[in-house]
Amino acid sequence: MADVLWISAGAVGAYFGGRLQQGGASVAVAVRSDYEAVKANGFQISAAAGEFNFSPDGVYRSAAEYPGTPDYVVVSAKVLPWINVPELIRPAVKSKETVIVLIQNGIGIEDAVAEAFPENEVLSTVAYIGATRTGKGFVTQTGSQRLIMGKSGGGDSEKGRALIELFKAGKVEAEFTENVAYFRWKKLLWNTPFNTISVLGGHLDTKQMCDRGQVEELCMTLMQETAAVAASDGHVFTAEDLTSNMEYTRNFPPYKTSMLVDYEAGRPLEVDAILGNVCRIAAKNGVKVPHLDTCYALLQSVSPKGDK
């Protein structure tokens, strides 16, 4: 049995952690605001496939309280400037055999962790899921529940493939890839334009952004600039890829992006992970991205401060 410590187990962590436990892993969690509720009753999850309860094998306020040496430390915290992931997980990473798994948005999010723990394997994971915390210990999941995992820097990973099999046993659509960076850029092709414009455009849902007018043109321009940065980083997407992205969004039932949901709830936005790091890579590689630069400045100015 694999021992897993899940750090910052919010809505995404509660759902995937519960499924991982169903797949045969021992899953403990570190939670902050929901500690008392989860300690008493676990997580109550209303999922697309039916309701279930996730009673973690241990509930702690921080990694420092975890008594053992986990096989995997999983992090699903928001990517925000004041959340220092290496320091968050350091008390639990007691062995070079512990694998660090990041299930977070954006590009370049693995660098600080890899630098802080050079002897530990780091697995980078792209998640496709609609999961919302609806109360203390209560989570609602809709739509897909998919994970794409790969070794940071590329290549194969025996421990990564083993973890994927546990997720699959818990009925999660999961796959291992030897080129996870490609899939991070692929998700950014959608996240960068649609998350950004949903907020800056004034509470727009996906249907309103696919209006075949100026808003859609701006979304496509941001997507094209993101694709140019991805190409400079070695990951090429075609014009057809971008058009398919737009058509997929147009034909999907209208919904609010996760960034817009956070904005309306007064929570801080993952501005740097989704937009800022793209702009920095563009500057480093000499790619001109005037629309992305403008949107980055504007999004920073409207992002709620939230709790630090």
Contents of the next structure:
Protein chains: 2
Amino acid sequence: MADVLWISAGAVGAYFGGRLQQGGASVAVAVRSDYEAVKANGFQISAAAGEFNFSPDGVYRSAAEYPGTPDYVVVSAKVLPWINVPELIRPAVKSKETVIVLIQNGIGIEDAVAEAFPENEVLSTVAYIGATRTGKGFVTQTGSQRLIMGKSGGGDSEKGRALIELFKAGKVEAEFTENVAYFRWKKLLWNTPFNTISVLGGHLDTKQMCDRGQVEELCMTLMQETAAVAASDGHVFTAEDLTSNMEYTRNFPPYKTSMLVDYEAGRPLEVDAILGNVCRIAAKNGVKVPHLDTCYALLQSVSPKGDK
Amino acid sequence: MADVLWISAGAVGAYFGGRLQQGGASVAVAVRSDYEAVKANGFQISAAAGEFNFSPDGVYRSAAEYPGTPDYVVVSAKVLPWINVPELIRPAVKSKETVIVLIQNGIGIEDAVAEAFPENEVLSTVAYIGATRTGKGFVTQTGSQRLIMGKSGGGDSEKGRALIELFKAGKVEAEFTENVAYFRWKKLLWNTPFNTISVLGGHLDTKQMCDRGQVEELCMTLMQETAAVAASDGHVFTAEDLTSNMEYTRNFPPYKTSMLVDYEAGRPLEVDAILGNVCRIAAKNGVKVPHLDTCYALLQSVSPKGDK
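Target state, the form predicted together with a further copy of the same chain; input state, the form predicted on its own:
Next comes the full complex, this chain leading.
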């Protein structure tokens, strides 16, 4: 049986970790603020497909408490400057056989981990899910629940495919790809403009961003600049990809982006994963992104500081 | 004696109108919401130089009620899309001898008036003053109280110089210039970056804008783009002008920009006068201002709509 240690299991981790256990893996979790509740009762998950309880195969306060050598260490922490993922996982990565799995937003998020653990395989994962912590150990999941996983840097992975099979056995819409970077950029093509403008434009939902002339044009400009950076990184999106992204959003029922939800809750924003690293890759590759640069400066300024 | 009708006499109008009367002019006012209070008691002005009462030589609800033919029609209304200055003043501009005086922020604000009254002289005025309406007919003025006035389009003006003499007799620091456009751009060189970022950067005072690395850099970039537009309009500012603008602001006691004050009070912002017209002049002259364009779209989006 595959031994999995899931670190920083928030709403996303509780949902996918529970499904992974249902698929046949042994899944232990490291949780911080909800430790007592999860230790006592596990996670109560109100999912789109029905309620379920996830009683982890071990509940720890941190990776250091985990007694074994896991096959997979999974991290679904937010990407924030003061969350040091290598430090978080280091106590559990005792063997070069342990695979590190990152389920996080943005681009360039694997670099620090790959550098800290050069002998370990790193699997980069893009998640499409709406999951919210509604109380200590309580999670609500709505809409899709999809994972696309691939080897950081590209290529095939036996252990990655094995993990995907376990997720699929747990009824997750999961897929292995040899080109996960493409899917990261594809998600950013939406996240970068819409998350950014939803906050900076003054609490705008998706429909408002597609309806107000000036911000609509700015969303498109940010998307074009993001696509130009993606192209400089080897991932080409067409003009049709961009316009259909806008059309899809315009015709979808209005909702708040995850960054706007964080902003309104006073939580820090994933500014660097979503926007800053795009600007940095642009600078490295000589791509001019003045509209993204402007938003990056403003978003850093409005993002609440500190670990909340 | 010079007959002056002052239209939309808010805090700035009450202060300078009162000083103009003290200087020897006959000053009537058109006021809207504070009509009853001003009709009964005039304006009570708590000025930096001491308290004074300004009892206008006539108090009207609008220009249409003014019985005579004024020598000067002065407008100190905010520059907002739904405030139509030509319509506001038209009933009082019965003679081509009447001089129209605009005391307003921004650039390109004279165009509509010059077009509507091609035979009338238009005096464009830049004001440096901190004046706040603290109640019906009550105004507080702090700091400087300076006017720079010139003929719209440039050149000398006998009637402009005569009006300046009256302001000076009323102890206003007033100056006539043959090149008022230069002073408009000079004020914008500060207003455009700092007013904009104070709002978009998340309620930042002047010191915070000069201290936070990323927004400080963005302020400088916006100032450089504004200077490039000014240069394309014939007004050259040096790199030293820009750095000294930043240095001055960094070393001045922190305060909130007028746009941030408006924003926090839920009032609409002078987006077009301060930012939009700069972007429009840039487009007309072929100057690329992507950072200003980005802020313009965002500022329009966050500005409260409607007449408040």
